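In the form predicted alone, a lone chain appears below as structure tokens.
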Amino acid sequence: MKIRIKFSKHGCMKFIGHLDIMRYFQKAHIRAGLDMAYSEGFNPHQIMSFAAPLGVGLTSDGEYLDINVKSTESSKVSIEKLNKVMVEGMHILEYKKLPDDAKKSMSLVSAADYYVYPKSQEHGLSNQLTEQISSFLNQDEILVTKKTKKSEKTMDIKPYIYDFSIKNYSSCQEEVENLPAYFLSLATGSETNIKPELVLKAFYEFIGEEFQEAWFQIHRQEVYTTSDGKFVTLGSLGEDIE
């Protein structure tokens, strides 16, 4: 049976890398008493995969993990059991059954929403930024140099920016309330992956100002896939277990 888990990551847990998060969940599943399915062979391991690994230092309310189980209790009970063994900063939000033929979440990811807010008042967002964002997006193309481990290339990222605006962001976990923040909806996935810091760096260059990633906190709000030409959350592809 395939299960899709949605979880949030806040506080000091934002400094824990993806590999350690994988090991953490392997142990958490056992502590919560989940009837996990294991791979076969000489080195059996839990069958699990993550949708889109989160970078170190980022917080999130929209992380997804797929697992296989032999049997399961209801979504409500499973969420309660998992949250009892979660550390501070980690919280299970959804536990849904997927169709037997469901694809892995990592192969489905096509977009993600982000809030990027200043860590101090010194770098707060000014009122004129809304007009400057509009001018930035009205360019015929937005060229950036995107670096990979092996090379770098110049690409036009304008088609992959689905939304870029200023909205108020609130988070009780991070003790933030109605703070003006950049909101970005960007192409995400194995084929095209546009990071919010890449867009903001290009924007600040456009307006002739300095951008320092350390001045801002990046928060991933949600992750989407495409269904019938529309963006839907990865969790919407599953159903609650009664």
Given for the second form:
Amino acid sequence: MKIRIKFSKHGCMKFIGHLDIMRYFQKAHIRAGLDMAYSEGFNPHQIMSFAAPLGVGLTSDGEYLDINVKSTESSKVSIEKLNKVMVEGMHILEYKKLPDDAKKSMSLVSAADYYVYPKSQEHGLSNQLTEQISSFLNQDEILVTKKTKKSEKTMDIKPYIYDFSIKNYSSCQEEVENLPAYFLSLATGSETNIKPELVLKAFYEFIGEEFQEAWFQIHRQEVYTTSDGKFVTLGSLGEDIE
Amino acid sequence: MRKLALSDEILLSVEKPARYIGNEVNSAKKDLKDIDIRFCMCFPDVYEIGMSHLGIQILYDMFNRRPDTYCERVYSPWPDLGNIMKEKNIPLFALESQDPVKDFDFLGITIQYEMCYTNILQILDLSQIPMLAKDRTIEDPIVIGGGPCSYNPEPIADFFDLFYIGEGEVVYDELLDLYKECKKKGMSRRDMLIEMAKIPSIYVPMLYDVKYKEDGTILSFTPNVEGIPSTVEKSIVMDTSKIGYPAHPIVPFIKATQDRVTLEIQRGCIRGCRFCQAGMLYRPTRERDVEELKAIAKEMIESTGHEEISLSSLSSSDYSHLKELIDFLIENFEKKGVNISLPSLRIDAFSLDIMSKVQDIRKSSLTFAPEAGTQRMRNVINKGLTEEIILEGAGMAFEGGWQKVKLYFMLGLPSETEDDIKGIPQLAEKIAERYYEIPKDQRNGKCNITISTSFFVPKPFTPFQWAPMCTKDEFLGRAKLVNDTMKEQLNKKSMKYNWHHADVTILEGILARGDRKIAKSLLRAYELGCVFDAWDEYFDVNKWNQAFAETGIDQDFYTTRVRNEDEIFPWDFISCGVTKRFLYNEFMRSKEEVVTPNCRAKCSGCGVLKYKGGVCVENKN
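Having seen the form predicted alone, please provide the structure of the form predicted together with the partner chain.
Starting with the chain above, the whole complex follows.
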């Protein structure tokens, strides 16, 4: 039985990389007493996959992890059991059953929402940014240079920016309230993956400044897939277990 | 949320920031309002090594059971962060609260190997605690050393306020209670240390004076205040049900060197190998109750979620209930996806049967530790393994489908001859021959024999504590002889030979049997930039040679010198239960190439019978 788990990652947990988060969940499943399904072979391992790996340094309220279980309790009980064995900064938000023919979440991801907010007041966002953002977005094309391991290539990222605006961000875990932040909705996934810092670098260049990455906290809010031409959250493909 | 000691910017600029953030599963969280004593436990090496150490988990668990004590952890910052902290003057902090170590009541440092000594200095330096105990005030934490190297604490005695000699479960409660009392009375640091020195097993170096003879050896070693003992006795837990057990060990986020549950099945070893320090220090052998171990294993898996469990002891094959325990583990955990990793067992029908159940035969290898190449040499070191046993075990294994063998030896053992050295590759050759006796159509290609040698370092509290060590050139010449001999053999293509660097061995030799005079060389080496000496990429022999030269230390005095029977060793004021007389007799027996039976076969009167327990009283009631 396939299960999709949604979780958040805050505080010092942002320093734990993707592979270690995977190991963390393998152990958490056992501590929570989930009836995990294992692969065949001499070294059986839990069958699990993540939707979109989150970079070190980022926080999130929209991480997805798919696991296989042999049997399960209700969503409510499972969430409680998992949250009991989480560390500070990790929290389980959803536990949903997927249809048996569900595709791996990794192949489904098409977009993600981000908040990018200043870590200290002295770097707060100015009022004129809204206007500057709209002229940035009004360009015919937004060319950036993407570096890969082998080469550099120039691409137009404009079609992949679905939203870019200023919104207020609040998070009790990060002790932030109504803080003006950049909001970005960007193409994400194996085909096209646009990182928020790439867009912000281009934007700051556009307004003649330098983007100081260290001043900002990047936070992923949600991850989406496309269904009937619309973005729906990855979690909405599953159903709560009663 | 907790505030971290390091900024995001620093954490994102260093390798593996997870080393410095704490917050791991099962780590302790306490409110400072509720506690009286802050204890910081330190393993002076990188996080992944330190987190793999069972001893710290035992003590951490034990301290945190006390409602009045909050025990936290600290490890050596990797040089990338170490340099930043030094440059920006950031004080070293404990992982749990992220508070500076210098604000704690105690800093306890476990000393597992000599090559971490400069890391100890780095810990003190980065913590902004005066490096020398004599310069510390009541504001500074009390710096405690423990672990195997504390059985010769002299080279590092100047840096510690006190050493705890022996097993941690015994007198720590007493020490902490006394600390609270002294603090209440407003005692001075020195008076407090004098009171502490009266607790058995507590050694306060500044309360003892050493006088030297003209030749540099020790003339006398005596307390300089009244009422403290001239001999410090080790602590030992004789009721094994009272051996501490962390049923909820900390689970690191990043992969530690030992990423698994470790089950300590016994302490001590019955074998009595003459080179082995642990085999003497931890006598007598004490087994843990198998039913208790089963329950602990279950609880540990459930509390950590680890998917692997391994057994810990000096010689697991000697544990009387090994079969019962392993059968239990296989039956209960295999189905649940928990791997069972076996310690090095004696290779026989029983262990091969178990190994075939829990490992992939094609991938796993057999490990033998003959330690020496000839029977003569094995008699000298009292290693009971014979060539017959090795070939029989290997033969059985080869017929069962194994084809990889690892062999461990030592080079530079006392009285070693050319024949003994050549015997190492020759034994490997015999094992290879045994493999190729299997008909071609029944075997699986080539066999794969790895020979590894380490260079022998005489250690305190072993029969070889009197023995001179080889020089660097002698060591390397012997390794070359092994290599050359191997290359002339018929089956050389089935063999691979690994040996170690000799420079680091010489340093280990100096530090292992060093005295208080060494401290100034250590300080100088640290000033010159030596740290992480256990790591090849950081070990710099030139700096060490410079440090010894500048501080007037003759290295040969500590390594190649022949010691007389009646020499007073720097560690003689410590009693580990085994008598110096027994050790010397064993040294003499080694010269006669006479084997001494193991503790279960026959008592050899080593002295630990006085503890009235463990193997000494087995079947005697």
